[in-house]
Structure formats: structure tokens, C-alpha cells
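One chain is shown next in C-alpha cells, namely the form predicted on its own.
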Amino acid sequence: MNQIFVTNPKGGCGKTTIATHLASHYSNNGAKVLLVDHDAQKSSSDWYDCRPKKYLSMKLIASSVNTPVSTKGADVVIHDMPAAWTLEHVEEILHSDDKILIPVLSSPTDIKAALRFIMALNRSGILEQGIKVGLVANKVKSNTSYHQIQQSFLERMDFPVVGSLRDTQNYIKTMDKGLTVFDFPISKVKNDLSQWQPILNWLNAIG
């Protein structure tokens, strides 16, 4: 079984819009899949309830992070964390193997959030556990100055830059209908499945 855990303690970089897609994806290809909302906002149950039933070959349990989840027949369990979440019960939720993605927004409230999480979690001793991080820039807008400055920030740190995610009106219009860019016609989300490649290539690689 592989779990996913999709973090950052900053609410609004993303986490929902990535955790959903990767559920999809490996749903749509023949996985078991259990996505795990772990937010109050419960923004991937809102996601999964408006999915259409021929899509929901997937499972959904909402669950606080302090709670056990079952995962008893799952390939793969992503956990979509909630927004201020600060490591705790860490030991009882994250083990060997496991995949931690941090997607990071380019402001510098963004910034800053991202680095403090990413120092918790080299104090909190888990990394030697043998858990891999990946970072992914993600709503990049590539002709700003404050991308330069994102790009500059993860290139400074300890972890891999696993992908990059462009801002696009493609991820709204899938969410509101419970869909991902996994589910449409390649020729009309080329660009986007192309983005997703080299995240799904690291998730897949050390799996």
C-alpha cells in the first residue's frame, strides 16, 4: 500500500486540487483508491460528492487526523491535511515509505509558511524513517517576478522539486464538477497532463 500525504500549513496552496487529481488518477487506471479529507472544510468531500457515479470507483472517509483510518484493501490512500496542521500525532500518521507533497504558492506569506513546515519536519526526526518529500510549485505564473523568487526558494532547499503546476481555469472548472484533467480527452488538458508527469514519475519511482 502506498499513502500519499498532500501538506502545507498554509489553507488555499492547493492541497485539495492536488490530492483529488492524484486520486483520480490512480482510480481511473485500476488502483484502489482511499482519499482521506482530513480538512474541516471538507473541500474534497464537496469534490467527491459532486463526482459523476460512472468516475466513483473510489473511496472517501472524512476523518480529523487524530483519528485511526482503516485502509484495509487500498493500493493507494492520499490524505488530503488540513490547513494549520503542525506535525501533530506525526509518529501515529506517517511511516516508512510513505510520500509527503508540499505544494508551494510564489507569495511570500506562501514562502514563509512552506519554510517553517519544512524545518518542523526536519526537527521532528521522521525523515529517518525513510518517508521522501517532494515540493511542487504550484498556480505558477511564470511571467511574474514573484515565480523567480518561488523557483530561487525551492532550489534552496533540502528536498526535490518534484513538478511544477501552471495556473490555469482548468483546475476550477474540474472541481466544481467533481472531475480532474485526468478525466478528459488528452488533446483538450495536454499541457496540464504533461505537468503532472514528472510528480506522478517521482510518486511512482520510489513506490
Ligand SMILES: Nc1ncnc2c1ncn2[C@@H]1O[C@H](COP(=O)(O)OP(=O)(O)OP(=O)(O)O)[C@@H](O)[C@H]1O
Given for the second form:
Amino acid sequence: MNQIFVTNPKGGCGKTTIATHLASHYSNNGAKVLLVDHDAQKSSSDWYDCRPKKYLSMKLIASSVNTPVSTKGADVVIHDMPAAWTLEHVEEILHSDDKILIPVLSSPTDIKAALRFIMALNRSGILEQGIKVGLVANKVKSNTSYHQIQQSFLERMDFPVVGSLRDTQNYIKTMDKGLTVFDFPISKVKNDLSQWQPILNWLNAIG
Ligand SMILES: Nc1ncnc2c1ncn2[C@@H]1O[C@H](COP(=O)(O)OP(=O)(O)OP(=O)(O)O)[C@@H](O)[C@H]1O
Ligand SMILES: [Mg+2]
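Here we have the form predicted on its own; I need the corresponding form predicted in complex with this ligand.
To see the whole picture, the full complex is given below, headed by that same chain.
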């Protein structure tokens, strides 16, 4: 069983967007997916409730961070972590071979918050268990100076930059309808699907 935690204590950086996208990608490919919504705001739950019934079913559990959830029967478990989670109970929640994805936006405030979280993750000792961490640049506007800052910050971290997702209304529109770009024909969302491929490759490569 494959566990992916999407986390960064900074609000609005794209945790739910990434968690719901991974859930729909794996589910559309026939995996038994459990999406765990750890956030009291319930954004993943809202997305799940709107998801059209014609798509292959997945399971969603809403649960606080420190309440254990049963993952029995799931091939892939995706955890949408809450904003402001600063690794409380991390030893009980994460185990060896789990993966962490950290979405990071380009503003200086977001970069400072991400840096503090990455330092806390390093200090926690949890990574010694073999947990893999990947960084995702999100809401990328490639023609801005802040994008350069975002890229050079991410490249200086000890963890790989596993993908970059552009800033596009596609993510806002799909979230509202319980959909993701993985639910559309390739021809309609080619640019976005190609940006997801390196993220999926990294997740698949590390098992
Ligand atoms: N690449 C993107 N391009 C445009 N909009 C995006 C992108 N990624 C996320 N968004 C939008 O930004 C907002 C915040 O994203 P999201 O809810 O995924 O962040 P979050 O980290 O889960 O927030 P919170 O910390 O409140 O849980 C949402 O409206 C979402 O649709
Ligand atoms: Mg969220």
C-alpha cells in the first residue's frame, strides 16, 4: 500500500488540488483509492461530494490528524493535510516508504513558510525511516521574477523538485465540479497533463 501525504502548513499553496488530482489519477486507472481529508475546512470532502457518479468510485474519510484511519483494502492512500500542521504526531502518522509532496508558491511569504517547514521536517528525524520528500512548484507564472526566486529556492533544498504546475483557471474550475484535469480528454488539457507526468513518474519510481 502506497501512502502519499500532501502537506505544507502555509494555507492555499495547493495541497487539496494536488491531493484530489492524485486521487482521481489513480482511481481512473483502476486503483482502490482512499482520500483522507484531515482538514477541518473539508475542501477535499466538498470536491468528493460534487464528483460525478460516472467516475470510478474512491473512498473518502474525513479525520483529524491524530486519529488513526483504517487503510485496509486501499492500494493508494492520499492524505490532504491541513494548513498549520507543523508535524504534530508525525511519528505516529508517517512510516517508512511513505511519500511527502510539498507544494510551494512563489511569494516570499510562502517561500519562508516552506523553508521553516522543510527545516522542521529535517529536524524531526522522521526522514531517517526512508520517507521520500518531493517539492512541487505550484501556480507557476513562468514570466515573472518571483518564479525565478521560487525555482532557485526549490533547487537549493535537499529534496528533489518533482514538478511544476502552471497557474491556470483549469484547477479552479475543475475543483468546483468534483473533477480534475485527469478527467478530461488529453487533447483538452495537454499542457497540464504533461506537467503532471514528472510528478507521477517520481511517485511511481519510488514505489
Ligand atoms: N496551479 C494552480 N493554478 C490556479 N489555481 C490554483 C492552482 N493550484 C491551486 N489553485 C487554487 O488555489 C486555491 C487554493 O488551492 P488549494 O485549496 O488546493 O490549497 P490548499 O493548500 O489545500 O489550501 P488550504 O491550506 O486552505 O487547505 C484554490 O482555489 C485552488 O483552486
Ligand atoms: Mg486544502
